[in-house]
Each structure stands twice: as structure tokens, then as C-alpha cells.
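This document opens with one chain alone, in C-alpha cells, the form predicted on its own.
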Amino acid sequence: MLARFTAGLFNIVEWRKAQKKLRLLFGALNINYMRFRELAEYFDKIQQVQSRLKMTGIIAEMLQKTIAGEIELAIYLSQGRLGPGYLGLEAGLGEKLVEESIARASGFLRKEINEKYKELGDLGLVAEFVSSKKKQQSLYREELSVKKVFENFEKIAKASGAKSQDIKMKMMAELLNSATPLEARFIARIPIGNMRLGIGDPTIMDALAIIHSKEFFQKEKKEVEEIKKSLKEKKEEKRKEELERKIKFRVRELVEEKYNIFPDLGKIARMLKEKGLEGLKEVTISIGIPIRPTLAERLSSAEEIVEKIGKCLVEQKYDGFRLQLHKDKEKIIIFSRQSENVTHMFPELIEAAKKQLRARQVVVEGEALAFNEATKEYFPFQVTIQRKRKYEIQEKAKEFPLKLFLFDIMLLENENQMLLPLEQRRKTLAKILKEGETIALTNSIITDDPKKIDEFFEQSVEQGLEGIIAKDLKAKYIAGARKFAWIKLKRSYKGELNDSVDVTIIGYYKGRGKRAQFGLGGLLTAVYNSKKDAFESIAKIGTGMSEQNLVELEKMLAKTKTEKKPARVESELEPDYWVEPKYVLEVRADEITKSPIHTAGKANGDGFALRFPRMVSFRADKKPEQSTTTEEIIKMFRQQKHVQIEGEKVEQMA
């Protein structure tokens, strides 16, 4: 027994010893791989700041550190993901398993573990602390690097099987045993995809726009003297800031650009990483990756639709489910207006794609809702809802079924069709779209007559749905964009605010009197300014939601709190905890008003609130960047009819 013991300390010197070695040969190739210690280090001084500036920097520094073939991985675990969001690869681990890794690796009883995590409210901070405190120390520890992590989450999300929980369990105690404790924070919030950091994709694309500035100024000479001839007036140091600034959103722009046909910032980045800007040229349209969705303006009349786009295709707006439907031969996936990979979901628009869809390759978007084929009649979205779901699938698609109405097309047989006028792409939409019960175009017409198309508006309305949306006949599809190329008039616009509002949840109250019992009174909601990537205050929210709402709500919030106001988040108003911006409510109000106190689009000491705001639903299917924006509330603020406002005022809110 005391041979085989002494021949595994023996491996395990040598193994140190040849860690060792590999280590000096990186240096020495000058291949610097990047220690999870290091990475680490940069979230924990992430999560200290409170200016999103100084963490586009940060991110920025960090991105830099790190070599192309770990980039990508760095940016995953960033924002607790193992991979693309559209991927929706998932550790598999829940709190109570990794309650119970916290305690393998830490020689701590589970019930202690657990009782910590009452007290901290944060797994990361119990793993840290026990980490400090170990009770048994293991023989074999290494130091861990970047892509050991990321590898072993990897393998966690694929086990399988009747074993597969403690095999879980043991890879995510074999890491927590090599980390430290700073190590052992973040590691214990990966796989419950919490890592309290706050990064946006927007902003890892402006410290991508940071890092590759410097390489724009250098190599697109005649774009940069453009710019330059544009800030002539300027004073010499002013215009040296415009400049970089203006470099800076440029190079943005097209980092942006990519993302919305490619929403994959870890491979954008390990591009740009690998060979510079000239890497952007490779991120092309491809069968399988979401391409991020159009948004449409809103106008209050046809007459100021007309006058906006003229001749148009107005369409049918529906309530449902947005989606994007992938077709390769006879394999077919399906995204959600999230970029969620949901085909799982649909089993029936599967088979009709199949059948309907006569193209070996396609790529086509429309909205999918309940539909009763015999009454002709739209189920509304509470009924379409339950159709997300992960069980009871096959009962569900039996009961309600769904028709989903296309609208648009991406790609056809490896071409891109965005580039083209929505009057082409619309003739070949119906020329490969064969008839069938299933899949059907949006019901439309063209005109440029106000009075044809209030006439299809009231049409629209008196069958259930919620309105129409216009749509310019030259224009391209500007992917993840929102521009007047659509425009959408619901019922709501022709008088007060009865329109939803989208809001992100920042904050919550304590229950009070009643709602003592719940631990939640109310919320503190935001809208999202997607110029500044912040949420700005407009809402506090105490009305609208049961007592299961509460219950719930209180229960989902507690997991995400945070002692400091996250980075992204501008409120001047302070609740009794903050949380991360991470779910969203559907929210209805009397109207928009100027709030003193609320940071919605902020000026001159206003902002904006909304009066008598109470909660509608919970929006799964929307991510807290599909919030409501700024600039949306302040055009809905203006489209309210007895508002009398200065548009140049306006003008300086938006």
C-alpha cells in the first residue's frame, strides 16, 4: 500500500514537472496562454466598477491579453455561457448540484454549504469562502487555464446517461478543488449562467471597437481623411477626441454589421484576433446561424405612413411567436426572435417545411400563432404561449396547433436575398412557397392610399389582431436594425397610451403590510437606451401581478441581486435591492409622462415615466435588449395626442 502511494506522489511531482516545462515552452514559443487566475482577476475587477466606460476598458485590456485561441472562450464565460447563445448549450448543473460539488471538493457538509448560501445569497461567494477554508486538501491540484474550464463545462453539459449527475458533480469538484478562491467565485456561477458582471454583447463590440481603432487609422486611409475633412471647424485638441471617437464607432459599426448576420461574438472576435479587420470578410449569411431580426418604427396614421415611405406592402401584424425558420435539405431548425434554437418545440411546422418549402436551402422568417382553421379565427398570445414549452410537446400542438405566416426571406440556395427590395423578395417567397394547411404568407396589400389601408387596419383589428405593418418596397432587410423601412400602426396609437411597454426589471421592493409575506411590494423597472447599452429607469411597478406573480417573482429576482447597482443600469432612484437586468415584463399605463426622478431619456433635469404602470405578463420569449427603447418612449410620448411639446427639446432628450 505504501509503494502504490509513493509511486502516485511520484506521478504527480512529474506531472507538476512537466506542467513546468510546457509552461517554459509557451514562453518560449512566445505563446502566451492565458491561467483562468488571470481571467479571473479581470472579472473580479469587472464586477468592482460601476461605470460601463471603465469596463468596455477592462474587457478591452482583457480581450487583448488573451490569444486567438482562447478568445472566444473568455467571451463565453464572460456571460456564464459555453458557447453562442443560439447554441443554447447548458451545463446541466442546478444549485442544489452545485451545492453538493461545493462540498466534495471542500470537505464542508452539504447542510453548511447550504445555510452559507442562505446567508450570501450567492453561490460564487460561498465557493470562495469555503475555498479559503478547506477542510481536506487534495494531493493532485493544477493550476487551471482557460480552456481546462471551459473543456470540463463542456463535457459537463454533454454527460449523459443514469450516471450523468455524479459524473457532473465530479469534473465540477475536480475544478473547484484546482481553483483558488477568487478562481472558485466565478467557476461556482458558470453553470448557473449568473456571473454578476454585467457584460452585454454591446459591450464586448465597443471594446472589440477599442482594441482594432488603432488598425482602421492605420490601413483605411481615405475613410479617415473623410472624417477628418468633416471636423475641420474644430479646434485641434477637440477634434483629435471626435477623431478617435468617430474611429471608434465606425469600427463598431462593422463589427455590429457582422453580429446581426452572425450573432457568435467568441468566432467574430478569434477573426478579428486571427487577422485583423480584413477577418470581418469571412462572417458571412450560413444555414444554422440565426440572423438577428428587423425591427419596425411605429406612426401613429396611414396618412404619416404614406408620406414617410409612399407605396407600400402592408401586412397583417400578428401576435404570436416571431420565427426563423432554417431549412438544409431535409433538416430544419428553428429560432425564436432571441436567436433560441426552439425547433423542438414545433413538431408540425417541421413537417410542413418539408413539404411546403420548395428549396433545398432557405432561410425565412414569419410569425407563428394558434389558429383555428374551421372558425377562422386568431387565438390570442396567452393562448399561443403555451406552446413554448419543454414537455407535453405532441398534446399541446394537437390542441392548439399553429399556422405560421411568412413574411420575409433571407437566403435561398446560398445566396443572400437581404440585399435585395422587399418587392423581389416577396415574389420569391410565394414562388417557392407551395400551398398547403400549414405555412402560409401574411394576408396584404399594396397602396399608397391612406384610406385603403385604415380600411385593412379595421379589417385587421376586427379579426383579432393587433394591427398592421407597412412595409418599404425598395428596402433591403436590415438585420437587428430598427428603421422606417417598417413601420407598425396598432389600435392603441390612434389615442392615450393603451400600447404595452416592454421594461427590464433593475430593482425590488420589500413587501410591505400584505406583502410581507411575499418579501416582494413591488419592482423598479427600466426601458433600455441601446445608443448608451444602459437601462434608464421609467417605472416603479406595484400593481398588475397576484399573489403567485410574488411569490415567483420574488423567488427569481432573490438568485440575481446584487449589493451595487449594476454597471449598465442609470437610476437615481434606489430600491431595496438591485438586480441584474435580466427579465422582462409586458407592462400597460394611462400615459407617458415627465418624471423628474425617473433617468429615461434624461434632460434639462426630466426624464421620462409611465403614469399608473401596472403588470400585463412575463415576457420569456424577449432578452432585456428588446426591451422598450428610450427612443421608442420618447416618439410614443410625442404620438400621444394631447401632448404639446417643443420638438428641438425632443430632439435633445433622444
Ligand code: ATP
The other form holds:
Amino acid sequence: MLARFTAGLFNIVEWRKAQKKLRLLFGALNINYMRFRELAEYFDKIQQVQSRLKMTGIIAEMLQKTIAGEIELAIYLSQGRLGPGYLGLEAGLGEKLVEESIARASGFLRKEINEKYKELGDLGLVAEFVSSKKKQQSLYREELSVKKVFENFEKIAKASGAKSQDIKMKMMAELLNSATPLEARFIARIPIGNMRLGIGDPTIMDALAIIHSKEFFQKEKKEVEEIKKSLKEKKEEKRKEELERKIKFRVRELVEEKYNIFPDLGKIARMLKEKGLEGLKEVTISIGIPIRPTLAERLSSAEEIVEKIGKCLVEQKYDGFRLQLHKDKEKIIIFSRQSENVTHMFPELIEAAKKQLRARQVVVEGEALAFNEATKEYFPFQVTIQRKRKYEIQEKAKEFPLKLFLFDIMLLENENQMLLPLEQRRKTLAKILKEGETIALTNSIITDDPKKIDEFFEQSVEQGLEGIIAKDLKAKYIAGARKFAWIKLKRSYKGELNDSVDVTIIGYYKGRGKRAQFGLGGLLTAVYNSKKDAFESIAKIGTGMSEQNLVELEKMLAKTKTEKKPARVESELEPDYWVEPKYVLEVRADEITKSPIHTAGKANGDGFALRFPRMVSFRADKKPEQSTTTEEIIKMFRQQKHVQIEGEKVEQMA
Ligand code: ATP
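Instead of the form predicted on its own shown above, give the structure for the form predicted in complex with the named molecule, please.
Whole complex next, starting from this chain.
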């Protein structure tokens, strides 16, 4: 017994010595691998700050401390993921299993863990609490490196088969065993995918811009001179600040340009770490990596469209879902509007792409919707959306086959098409598309006559479509941005805003009166200010929710409650509970008004608000950063005024 104990002790001593040696070796080679403890300390600091600027500064410092092999891991972990968003790689450990792992690692009973969870509402805090009060201490405590933590979560994600649950919990308990209380807080949050840090991709890009501004200043002398010429400030100190700001902005632009065609900030950060700004040149569009979609602006009449972009390609606007198809010989990958891999959902499109796309390598984009071959009519969106499913895929594909209307091409035989004008891209698209039943080009006309646009619009609406999208024939494919290359014109709904608005929930109010039983009486919602990377309040919403909606909402939101206002939220109203910006709702309203109580687009004391907002649906397909932006709200406000003035004119004339 004693012999075994001494041998065990000896092993631990040896183990600790080996760890120390490894650290010394890394130190001698000047490789400073990061311990997970340091990362957790940064996460803690990030969670403490309320200003986004400070948060970005801390992230920049954190990323500077990592070595090339770790920077991507640190980025993914900070967002509760195991890879870039489009891979959808999550550890996938439900709350129940996390509770069980915490119990195993700490010696507490599962029931005790569950009670603590009910009290604290966050498994991270539960893990931290029990870790500081551990009933059993592990002899083999290992100092955790970022790599080790990441690798364990990868194993958790990959485990499958009969014993997978056990393997997952073992991996998790192993990490929790070695973790300090602070580390435990974040380790428990990673598998749930909610780090409660609010680090979105824009914040990471800002941090990368901070890190590489100095390099830009030193290397890009010509461009820096140009920037210096454009400075407006007169005083030396202020000029310096303006220069710094502009350089940071420029570096941010360079990073974002690459992010739009290669949305993997982990890999981009790694290239930057290894090769500096020069590394960005190696980031190119690639088969299998989704390109961020170009977005449409709004205008309210055909005249305005022609005034803005002249002769244009006017396409029917189909109400289905947007898909990006990547073809590499016989291999087809399909991405959704949110850049998720949805290939398995659309077997008929895979077959059709193999037959109809005459190219070895190609990336194309279009809108898919269910089409009733019998009546030759498009099915409504409610039918099409049934095709986004995990089960009974083949059955539904037979019941509601999709038709894909292509409208763009981004890559052909290894050649980037995005920089070519639309007119040329459209011709190429027509050339590579073989006639067939499933894939077709969008119906379109080319014109500079507003009357023809109106006729085409009416025709489309009669066919049950949403309206039209007019496209600038000279424009390149502008990934990830809403520019006037595309302009949408939709059916208008009398007495309402002619488009719905997508808002992010930032807080909620307790139910009172009849709603007390649901625990939720209303929502505080916000639009997204993409320039500031902030969520600005725009409406309190209390209608449009069914009783079932209220119950579901309360359940969802209770899990994302935060004690303080989250760092990226800007609101002067105080809801009963703040929540992480996570859930997006589609709302309709009568109009946009100016309001002193909301912060959306606030200037001179007034922000914008939605008048009589009502919930239409959950937008589970949208991330908070894809909510309607403040800029769009301002434009919609102006257009709405314009429409009213037009209306008044008509009345006067009558
Ligand atoms: P957005 O995609 O602009 O964030 P949204 O999801 O609310 O907003 P809409 O405002 O209705 O969508 O309009 C844009 C969408 O219309 C495109 O993203 C695309 O899915 C769809 N669409 C339908 N027909 C076309 C077309 N011919 N060309 C481009 N997009 C089209």
C-alpha cells in the first residue's frame, strides 16, 4: 500500500517536473505558449468592462500574447466555438452533461449542482463556485494550456457511438479537475456555446486592426502620406490622434475585405501573426469556404432606382432562401444565407448542380423556393421553409421540390469573378448553365425606363413574388456589405412601413396582470449600429406574441440574463432584466418616429423608435449582427417621409 502510494507520489512529482522542463524549454526557444489560466484572466477582464473600446483593447493585448499556433484557438474559444462560424463546430455538450461533469469533477452531488444552477442561472458560475469548494482534490492536476483545453473540446465534439456520452464527460471532468475556479467558469461555458463575453467578429477585427496599425505605419509609407494629406485637424496632438484613427480604420478595412471572402478570423489572425499584413495577400476565395453575401439597399420607387443607378438589370425577387453553391468536380457544397453548410438538406439541388453547371470548379449564388409544377405557381414562404430540416429530407424533397434561381457567379475554374462587372458575370453565368428543370436563371429585364420597371414589378407581384431587385450592371460583387449595387423594391403594405425590421432582444420586462404567469410582459429590442458594433434600443414590444411565444421566450431569455447591461448594448431604458444580444425577431410597425427615449441613431437628443411595433416571427436564421442596422433605419425614416409627401401631393391634387 505504502509502496503504491509512494510510487503514485513519485509519478506526480515527475509529472510536475516534466511540465516545468517543458515550460523552460519553450522559454529558452522564446516560444511563450499560453496557459489557459492567462486566457481565462483576460476573459474575466473582458467580462468586467462595460466600454467596448476597453474591451477591444484587452482583446488586442490578449491576442498579442498568443503564439501563431494558438491565436486561432484563443479566438474560437473566446466565442465559445471550436472553429470558424461556418463550420458550426461546437463541443455539443448539453447542460445536463455539463452538470454531470461538474459533479464528477468536484465530488458534489448532481442534485446539489442542479440547485446551485437554479440559484445562479449560469453553469460557469456554478463550476467556479464548486471548484473553490472542491470536496475531492485530484492528485494529477495538470497546468492547462490553451491547446490542451481546445484539444479536449475537439475530442468531445468528435466522440460518437454508444460510449460517446461517457467519453465526453470524462474529457470535461479531466479539464475541470485541473482547472482553477476562474478557469472552471469558462470551461463550463464553452460547451454550451455561450461565453457571456459578447465578443463578435467585428470586435476581433477591431483588435487585429489595433495590433497591426504600427506595422502599416512603418511599411505602407505611400498610403500613410496620402492619409496625412487628408487630415483635417490643425493642432499637432489632435492631428496625431486623427492619423492613428485613420490608419486603424484602414487596417480594419483590409482585414474586413479578406474576412468577407474568407470568414475565418482564426486563420486570418494566424496569417497576420506569421507574416504580418503581407500575410493577408494569401487569403483568397476558395471552394468550400462561404463568401459573405452582398446585401440590398432599399428605395421606394422605380424613378429613384433609375436616378441612382441608371440602366440596370431588374430581377424578380423570390421569397425563398438564399443559397451559395460550391462545385468542385463531383463534389457539391451548399451554404445558407448565414454561411452554414446545408448541403445535406437539398439532395435534388446536388444532383441538378452536377448535371446543369458546366464547370469543373464554380461558386454560384441564387434563391431557392418550392415550386408547384402542377399549377406552375410558386409556393408561399411557409411551404418553402419546411425544406430547412434535419429529418425526413428525402420525403419532403419529393413533396416540395425546389427550384433554384441563380443570380450570380463568384468563382470559375480558379478565377475570381467578383471584381468583374455584373453585366459580364451574368453572361458567364448564362454560359455555364445548361438548361434543366431544377436550376434556372432569375427572370429579368434590362432597362432604364421606370415605367418598364413598374410593369415588371406588378407582373412579379401578381405571380405571388415579393417584388423586384434592381442591380447595377457595372458593379462588382460586394461581399458582406449593403451598397447600392443592389436595390430592393417590395410590395408595400398600406398603412405600414413597407418592410419589416429585424431587431435583437436586449432585455425584458416581468409579466404583470394576466402575463404574470408567463414571467414576461414585454421585450426591449435594438437595432445594430455596425459602425460602433453596438446594439441601440429602438422599441419595446408587447404585442404579436402568442401565449406559446411568451413561454418560449421567457425560457430562452432566462438563460441569457446578465447582471449588468452588456458591453455592446446602448440603452437609456432599463428593463427588468438585461440579456445577451442573441435572439433576433422580425417586427412590423406603423412607422418610424423620432424619440428621446431610444438610442437608435441618437443625435441632438432624439433617437428613432418604432411606432406600434408587433412581433411577426423569430428570425432564428439571423445573428444579432445581422439585425436591421441603424443606418438602414435612418434611410427608411427618410423614405417614409418621402412617401408621405408623395401621398399628400396626391391628396391635394384630388
Ligand atoms: P437581407 O438579406 O438584405 O439582410 P432579408 O433577409 O430581410 O434581408 P430581403 O430584405 O427580403 O431579405 O431581401 C434580400 C434577399 O432577397 C436576398 O438576401 C435574397 O435572399 C433574396 N432574393 C430573392 N430574389 C433575389 C434576386 N433576384 N437577387 C438577389 N436576391 C434575391
